[in-house]
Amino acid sequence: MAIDLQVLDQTIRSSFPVSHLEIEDQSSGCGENYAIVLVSEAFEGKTTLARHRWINEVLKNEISQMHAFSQKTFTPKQYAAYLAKGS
């Protein structure tokens, strides 16, 4: 079943303390393959690992419908450093 890209970002925004938040559908519509950036001052003091992980507790029903999920976390201090490196 197709996850609506709607309802992934109201359940990350009900969950985190959103600063920037991406969605992208890489599934070309069918709603099965999604990627997602999430900035958020929640991830302060925690590793990678732990935030992936929390993040995939708050989405595993709608991760358990897709077929492939990535995510990247950052903290907004280190999300300023990635963007003033990629420019």
Given for the second form:
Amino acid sequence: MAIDLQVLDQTIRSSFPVSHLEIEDQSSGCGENYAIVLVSEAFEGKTTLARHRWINEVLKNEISQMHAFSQKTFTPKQYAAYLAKGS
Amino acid sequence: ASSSLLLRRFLTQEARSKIQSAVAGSPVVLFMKGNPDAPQCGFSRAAVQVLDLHGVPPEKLKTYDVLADSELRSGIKEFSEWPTIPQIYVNGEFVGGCDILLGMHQSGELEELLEQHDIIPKVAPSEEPSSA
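Next block, the form predicted together with the partner chain, ref. the form predicted alone:
Time for the whole complex; same chain goes first.
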């Protein structure tokens, strides 16, 4: 079942203040496979696990329809540092 | 048929305590697709490789193949309140999935965690092999 990327984008944007958002459809031969990068000031002070659990909750319905889902989360400051490292 | 689906939807007390003993049964517990010799998914393979990279001894790692047990596959997601596989537990505590494990590996947090729980020996910085 195809995930509607617009819906995914909208759902994220309505639940988080978004500085930067990337949604990638990654087909790895495993099926419906998505990866997101989400930069939000709302992540300030939250552990990685807490951020991921939050996203899992917001995208509960979408994720349940996916075969695979991976996520990278950053605060705006962390994202700037990540880009600077060039990784 | 539909009523048995409903029963499976929620974790029974019995299934919950089975999983509870599983996650506490080994210093490192990995719920994955396939097994370390033959992972059945890229994310599960990555998790196994990262643990191996840090020298987690086989006797301290217990893996469960969710593809071989559909009750476990759905049960562990309910138990951990985590929607995907693989899932890593260290000393009975949920650590995360593949993304988190990789992130912790890159930041050095994973090595710290494994050393802290005596899963791998602490290595003095000068003893570490250097990489180019």
